[in-house]
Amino acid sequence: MKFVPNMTIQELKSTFLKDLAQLYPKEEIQSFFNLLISFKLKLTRADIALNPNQIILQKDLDFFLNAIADLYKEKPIQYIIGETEFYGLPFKVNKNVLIPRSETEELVTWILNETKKKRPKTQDPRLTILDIGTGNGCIAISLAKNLPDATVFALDISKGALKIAQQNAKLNSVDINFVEQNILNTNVMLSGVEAFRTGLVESYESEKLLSLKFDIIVSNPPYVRELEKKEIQNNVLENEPHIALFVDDNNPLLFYDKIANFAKKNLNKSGQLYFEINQYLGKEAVELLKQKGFTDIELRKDILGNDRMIKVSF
């Protein structure tokens, strides 16, 4: 990065607007600028307005100029600063995990509302929850934070994802039992809740996982078909992990099939199964679950009116 001396905050803002004008709307560029200033310099918008001629030190300026270069390559702002917010909680993110979406917040809200209705304070509040394909841990951690008496497990195939999820559990002061496992390997199931009640751990070897009953199983698995890549924005397509996004066109409900089989064996009698789904495959997902023998199935739309979530109850 070349040496650029004596740049003020106002001059830096002008550089952002000029260099990124071809790619982003002005309002979005200003949002990027404010987020980065807040992250790096801990300054509010009011601080910026009151001190536009504040000089930015070279070490900080390098960060901002690198950020402009990354944004020009359409790298998500969340990856640049390494963090985001989900359900009112802070989360670290990197290239190993998807950036959590607002639709998934809606799923968490649904689970919490249903749980509170189903388990009033007069009943035993203890729950055992499994999040399959946890990624950065946003679902599992948000549930653990709002259901502090629950025992929460979070499973993922990716070591990189589990590492960042562990950091997020610690960041949000919750205990999560992390499991490194491919849910498509149906020869191995989860078991032995007492053996796993140790809070934040590195991960569990797959051979230790046999058969455990859960009150809630939730999953936001890969569900974007290869044929839908043309609908995906370039900043997502070029940066977020494909293993967490895409499925084969010929078997787009593969994960739902495997997880439903698992749930039939591993949900408690009054348990519930929740999915986030591909908006184009709502009816197909419901039909799959009916074929598995589930009868109490609810398909719900997200705030934009797209089929997005399914709840299955025993």
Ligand SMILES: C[S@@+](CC[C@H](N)C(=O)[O-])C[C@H]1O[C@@H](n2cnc3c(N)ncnc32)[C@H](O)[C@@H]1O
Second form
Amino acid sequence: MKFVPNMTIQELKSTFLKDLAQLYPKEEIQSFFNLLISFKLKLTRADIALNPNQIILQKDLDFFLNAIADLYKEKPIQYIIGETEFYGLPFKVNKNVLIPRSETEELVTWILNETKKKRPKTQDPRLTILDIGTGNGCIAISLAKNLPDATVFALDISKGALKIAQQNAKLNSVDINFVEQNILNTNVMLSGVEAFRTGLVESYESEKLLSLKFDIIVSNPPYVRELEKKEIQNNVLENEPHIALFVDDNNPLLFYDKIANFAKKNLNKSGQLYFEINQYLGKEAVELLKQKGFTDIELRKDILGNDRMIKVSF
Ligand SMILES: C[S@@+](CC[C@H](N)C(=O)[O-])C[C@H]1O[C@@H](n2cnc3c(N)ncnc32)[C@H](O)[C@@H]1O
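Having seen the form predicted alone, I'd like the form predicted together with the named molecule now, please.
Now the full complex is given, and it begins with the chain already shown.
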């Protein structure tokens, strides 16, 4: 084992600033350092300022030196500490799931505002919600947390993602019905799927799932075209799961097409379908939905002014 001499908090901070200076601005390195210290040693920024000479124990030092090496390789800080925050809630993340983005928080805000406007009274019948491509469960779980009377289903093709999503449902004390399913293969859906509820496993017969009607269907599916790869930062390309990000250049709206078909059959009367979309394909996505016979379609921009989400009312 390599021997590393003891370091104080102050010395460790200087090591972070020196070793990562070529890659990140000083403020970002400081924020990484504070996050890592808070995660590993449970110390606040005030604790750090008041105790610069506190010695970091050898057993903890390895964690920090590995974190510097990971940050040097542009690994996102969320993957290093294995957690992040979404809509004010804690979420675990790992290499099987995308790190949730702030645009998606905007989509959740839109859904919650619309739903509370439509259903101001809690005695209304229970809402049924389906999140397609749930990843770490961020959309489904934040909706369940804020709409405690809703029955929420969340579907993904990835077993690894569903495992993390289940942990996140427990972490946030909500019940979600998780379904392992390829949404592009709706024929398989006819022959049966397995669904498992937080903690306890249940089987859903095909007819049961297919006959379910939802008040809200939401999806943030893969939507980045291969041709946009050059715009994507290295830390995303090398760390986040490509199955969550990329679609074929020749059929970039494939998921929207399949999900809209599913929604036509499985949305309740006066139900709503929400999508997060590729900022460059807003008009095309609206056109596709019109061709499917939807008429009440709203395209909305995110806080940066990019076309980012769509609401379709049935
Ligand atoms: C853009 S990520 C969204 C994750 C999460 N909902 C969020 O908003 O951060 C897309 C998700 O779709 C899932 N996915 C990809 N192909 C799929 C398919 N054919 N059927 C179902 N889910 C799929 C991926 O595993 C990934 O979790």
